[in-house]
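Starting off, we have a lone chain in the form predicted alone, written out as structure tokens.
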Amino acid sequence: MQYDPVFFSRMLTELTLSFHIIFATIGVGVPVMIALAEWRGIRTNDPHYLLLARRWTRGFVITVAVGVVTGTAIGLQLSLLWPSFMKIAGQAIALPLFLETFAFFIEAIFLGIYLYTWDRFKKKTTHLLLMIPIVIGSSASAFFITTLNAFMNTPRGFTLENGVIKNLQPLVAMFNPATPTKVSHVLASSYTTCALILAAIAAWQLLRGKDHVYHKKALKLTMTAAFVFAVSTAAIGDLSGKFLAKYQPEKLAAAEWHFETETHAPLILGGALDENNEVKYGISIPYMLSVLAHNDPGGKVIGLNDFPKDEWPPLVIHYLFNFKIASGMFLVLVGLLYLFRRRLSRTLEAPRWLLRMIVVAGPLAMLTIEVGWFFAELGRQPWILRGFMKVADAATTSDHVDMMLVLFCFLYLLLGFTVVRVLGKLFRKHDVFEEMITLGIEKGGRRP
């Protein structure tokens, strides 16, 4: 295979982002769940919820450390792999990059204080208040980084004259048209995913026969939060469709294999394209694409044929878009089933078939996050800065990017293996039942 620095730069960036997004999602969502657990424990004077918050915090600290490493790698790769992009856009995105670092410092400082001050305050609410800047810092960090990605999709706040950026307005660049929907979708989906991952852990313990009220309460808290966040994510996804119709119509058209501009446009699910771009074996839902784009069955949806073919996004994003829709519906359904079942039975018990669905929902939610980012990035192609610079013009021309790709593959494998081992050892060493005995929550005796 002939060496192509653009190809290998894209592969290395995709690898880093795919690995980092796991820890970034956990870094944004888990603090919210910790805060909810501790708040619930204080409000109801229930030590099980307080123990949930304590144990979740231990695992969270480890994932934060890995997130810092991979986040640093992304910053380095932006400069090393995409120098032409940074030459033009670097000034515009400097403000959110600086603010993201500041937000992380706030999160890290208060996380250290929070971790080492359990049972140090007479009023339990004082310790809970320390979680507020952690939640704000982690979510603000996601906000600032996501505005950078939003800027790449709808660049604003500057003019480009002979390859030189002028008339820079940093706040306009940061608060571009893509910012509201992208930021809200990232935050809501991160909260949903973390709630479901924690719910999957509790459901797995119950399936293994650890029939203790601690795990049942964990499931109740996480599934209630997951349902609320999942519904919010779905609603924001609908707004994202309307954003695409207005600002990135070629991306929406590619996602739905919509080639001709028309009103009353149908939504296509599944299927395959032939050599003439005719959809076969797909499921067509009349008027739904017009509804998605404009809330109007008669709304006009621009087709791909209105754009130059060299500016079409990859048509494979149709399947990514379909996966997101199907997965989102499943996650909402699982939350709804759990809440409906609990309301009917008025107990914390859940049938095994539902526990199995919850166990599946956790990894599926994280996979949906990954697919969502692939959809977002592939859907912007061939642009790195939409309307100003294409990916092929932004990459480095240096040698040995392929060697860097191999080295980073080994690094991420090592980091992933280490995280799994450390987390596993941490929670095996600190068995929950033994910890409940130590804290006086349970008396000694046979384990549940």
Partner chain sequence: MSYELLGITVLWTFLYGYLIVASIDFGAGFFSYYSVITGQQNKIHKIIQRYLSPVWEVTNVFLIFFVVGIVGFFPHTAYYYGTALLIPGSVAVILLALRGSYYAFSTYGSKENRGYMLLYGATGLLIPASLSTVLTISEGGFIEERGGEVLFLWPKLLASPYSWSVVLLAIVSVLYISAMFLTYYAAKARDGNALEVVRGYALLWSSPTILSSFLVFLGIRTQNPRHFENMLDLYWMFVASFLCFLIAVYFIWKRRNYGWAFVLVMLQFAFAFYGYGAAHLPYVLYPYINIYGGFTNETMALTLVIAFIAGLLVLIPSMWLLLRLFLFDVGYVQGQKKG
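Swap state to the form predicted in complex with the partner chain from the form predicted alone:
Here we give the lone chain, stripped of any partners or molecules.
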């Protein structure tokens, strides 16, 4: 095969972002959960919740470290792999990038303080207060970086004259039409995912027969949060669909294999395309696409044939979109079932089949984040700045991108492998029950 720097730059960007997003999601969502647990612990004077916050934090710092180093990698790679893009777009999007670093700064500083001051203040709430800048800092970094991604989808706030940006309005560029739905969907999905992952850990412990009330409380807290977040994620996802219908119709059309512009458009699930772009074997739900796009069964949905063929996004995103919706429904369902059971039985017990579903839901949510991003980013193809610059014109011309791709593959493999091992060791070393005895929450004796 012939060496093509554009291809390899894409692969390397995909690789780094897919790896980073795992840790970024944890970085955004877990502080919220830690704050919730510590807050409940102080409010109800329940040492179990405080211990929960402590143990989550211990794992969290390790994932933060990987988030930081992979984020640093992207920060540099954006310039190394997409120099032409950064030269043009850098003038328009420097503001959110710049602000993001301040958000990191704040987060980093207060995390450093939070970690080393568990017992240093007289009032317990002082320590909890430190969590506020951490939560704000990490959510703000997600906010800023996502406005940048939103800008790539719907660039606004400038005019381009001979490759030079003129009449720039930085705030208009930042608050472009994609920003509201994109930012809120990214934040809500991060919170959902983290709540579910922590829930999955608690459920896993219960399944393994560690029948301590500590795990049950953890499950209650995380599942309640997960349900609220999952419902908001799905609701905002619906709004994202409406956003696409209005501002990026080609993405929605490709996701739905919708070729002819029409009213009363059906929603297609699954299926396959033949050579004439006819849909086969798919399940078709009448009017549903019009409802998704406009809240109106008679709404007109623009089809792909209205766009030149070389500007069509890849049609595989159909499956990614389907996967995402299915997964979104499943996650809401799991939360609903848990809360429903709890209402009925009025205890903290959960049946084994439900625990198993929760164990699946955690990793599934993370997978959905990946799939969601692949859907959104592939759906922007072939543009890097929609309507202004194509991906092929933005990449580096350097000779060695393939070699770098291999190097980074090794790096991420190594980091991924070690982080799992270190986390595993950490929790085995600090057994919950023993820790409770040390802290005086439990008296020792019978091990549950």
